[in-house]
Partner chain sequence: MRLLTHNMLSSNIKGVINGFPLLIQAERVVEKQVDFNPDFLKNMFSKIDWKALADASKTMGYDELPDEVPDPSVLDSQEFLQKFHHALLELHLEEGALVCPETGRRFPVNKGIPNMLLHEDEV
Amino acid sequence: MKLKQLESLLGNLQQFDNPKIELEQYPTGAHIASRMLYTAENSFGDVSNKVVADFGCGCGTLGLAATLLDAEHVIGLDVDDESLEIASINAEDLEVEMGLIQCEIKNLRWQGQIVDTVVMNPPFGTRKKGADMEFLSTALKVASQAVYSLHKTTTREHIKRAALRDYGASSAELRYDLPKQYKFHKKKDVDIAVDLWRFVPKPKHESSS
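Would you give me the structure of the chain only, in the form predicted alone?
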């Protein structure tokens, strides 16, 4: 599938009618999502025929992008039941299958690296300090191949240092410094500069040594 086609399909997905600010629910735009997943597949082979988990999936944009790029199986996880309902409708509209699980990421009890790739647009931690790092820590525990994640540019050095020192990444590669005009917020006067990171988890035997 070509990038423009992927972006067009994602642009037609339903999004939040009434986003919950306390959950930092902001839609992942089709422009960012399509490039994020297209890069994951075409530069690294991290999507096609892989098991992909979308952490904090919201309306399902990232996970559904993975299904359109021929992931073997995609699981979307979110604490909010309304988001999961929208994600389910979006999957039906695209005529693809995506498993959906309601849970808090910090309470996820998967044992070991049981998915190949995690993709996520986590809470930035503006409402609940450290929420972004909870997502990253859990993702690096369950992914065997790679974690793709969006984070505020202002946290760049902290994200890299924590991923390598504390959360079990063998590498932390900044893929894009995404321009400020890509807005996650509803208000037109609010810009957030975000980075797309690719993290590679340490092999399980290396993590335990």
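If the one shown is the form predicted alone, what is the structure of the form predicted in complex with the partner chain?
What comes next is one chain alone, with no partners or other molecules.
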């Protein structure tokens, strides 16, 4: 599938009717989502024929992008049932299969090493401090191959240090496949610059995480 085609399909997805501020529900735009997954697939082979989890999936944009790029099994996880409902409708509209689980990412207990890749647009931790780090820490435990994640540019050094020192990443690199200052439209005139990261977890030996 071409990038333009992926972006266009994602652009037609239904987004939040009433975003919940406390959950930092910003829709993941079709532009950023298509580039994130396209990079994951075409530069690293982290999507097709893989098991992919979308943490904090919201309306399912990233996970659905993974299904469109031929991931074999995709699971979207979110705490909010209204979001999961929309994600489920979006999957139906695209005629793809995406598994959904209602849970809190930080309380997730995962068995084995089945998930290859985690993709996520986590809460930035502006409402609940540390929410972004809880997502990242869990993602690095669950993924066996790679984690793709968006984080505020202002937290760049902190993210890198925590990933490498505390969360068991063997590498943390910035991907410049996005325009340098990608803007998240939060309010009419307030934008947030974000980075696209690719983290590689260290090989794991335990049977559970």
